[in-house]
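Only one chain comes next, encoded as structure tokens, the form predicted alone.
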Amino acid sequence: MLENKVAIVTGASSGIGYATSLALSKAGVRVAVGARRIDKLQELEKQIIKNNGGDIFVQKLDVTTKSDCDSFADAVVRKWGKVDILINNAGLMPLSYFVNRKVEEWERMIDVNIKGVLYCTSAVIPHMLDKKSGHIVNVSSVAGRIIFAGGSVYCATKHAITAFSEGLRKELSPRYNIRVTCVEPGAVSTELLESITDESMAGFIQASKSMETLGSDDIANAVLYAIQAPNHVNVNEILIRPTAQER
């Protein structure tokens, strides 16, 4: 069903990113993977070849810049000549408490969480309006749905995507046949703990590390099972959580 696919991965050299675009290689998507770590992106690019035999485009990508994002998605389309689909992964979480006041952190997080996410929608947009087709998978946070504290800029930035995930589909879905599905995992071992800097957080970062988390793959067989689906079926939300967290 996936077969010679293009598929668009932001946030790829490590994490849910990484562990996506090889799930889609494996399924016969052409990958075409983005971050701002060139090197990491060139040891993906080594093993999906080795591994998979598969097709995979590399460029430095940083969504925080729009034209950065159009470019990207045109040189896609120059090799490939399509996009059908998007997986808006890159994000960061630098979790701090407000009053601490880390504004610098705060404005990443908005540049990436949000600014990214639509920027690099927006690149892909013609091209699927185009052929009426297409699917735009958002990886959000169970911290789009609740709200904790140390966590406030976070989950705004979270709960922004969710909206936007809900809002799109109403405009898209019906009209253009171009499918979203928002993806919010619970605790996942990745590299997001590492960009946590404010030392009150080392209670979050301690239960974090204490629990069984999800892995990459978890939430990178979430997206295969969205996008996997019959054309007629829209899955729009998957909320998934390791087992053992409560919240």
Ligand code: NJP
Contents of the next structure:
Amino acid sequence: MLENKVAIVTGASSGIGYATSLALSKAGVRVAVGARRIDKLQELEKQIIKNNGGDIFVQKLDVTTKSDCDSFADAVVRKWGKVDILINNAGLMPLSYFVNRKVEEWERMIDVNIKGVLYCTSAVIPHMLDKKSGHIVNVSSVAGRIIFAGGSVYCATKHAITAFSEGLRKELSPRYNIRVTCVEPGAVSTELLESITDESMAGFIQASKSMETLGSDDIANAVLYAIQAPNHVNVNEILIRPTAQER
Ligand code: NJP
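Having seen the form predicted alone, I'd like the form predicted in complex with the named molecule now, please.
Expanding to the full complex; the earlier chain stays at the top.
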């Protein structure tokens, strides 16, 4: 049922975005992948072509630049005539204690984790409204549900995405047949921890690394579950933790 659907995946150059792009392509979806590291996207392109000869569109995308998001969506529509699915996945998590005043990192999180999601959603909305169908998947976090010390700003950005997803659902699903899913992963083994520069988070990093975490494929499967559901089924929220994770 996903054959020939068109999906945009942001932050597709590593981790969850990379795995989700592969999984979507395997299911027959034409994937348009965006991120800043074009070399990584080209590796993904090679892998998709080698694995299943799937259709893929690669374009550099910085989600903090609204014009980049608009031109990405426009290019996809020019190529394939539509956008069925948007996976708002790009994000970063430079955790820090607030007293350490890592202002530039707060700003980057707000720009990527919140504004990037708004810009990309805004870029695809006109195309989905036109055909009265679509599916927007926002990758939030368990940090969009709970709050922990050292995560005040990250948790704030992810709470914003959880709230935005529910607002969007209320506005778009009943009126325009556009489904909205908020995926909230716990610890997943990816490059995400590498953005942490605050040395006082060493204990958090150690604890995360010593636990049996989820793999990116586990989240890709959750995304597939939501988008494969029949059109009358709106899977709104998926919270998924490693069994070993308490918080
Ligand atoms: O992390 P990572 P994940 N414009 O670092 C991209 C959430 N999450 O897969 O631009 C465009 O491997 C970056 O691409 P590049 C998390 O909050 C995770 O774990 O080339 N893209 C890369 O592809 C995030 O929302 C865990 O550097 C930008 C991607 O983002 C999502 O999962 C737990 C960009 C990050 O890939 C994927 O993260 C959780 C920009 N300006 C939530 N800036 C977890 N891993 O434990 C960054 O609760 N990217």
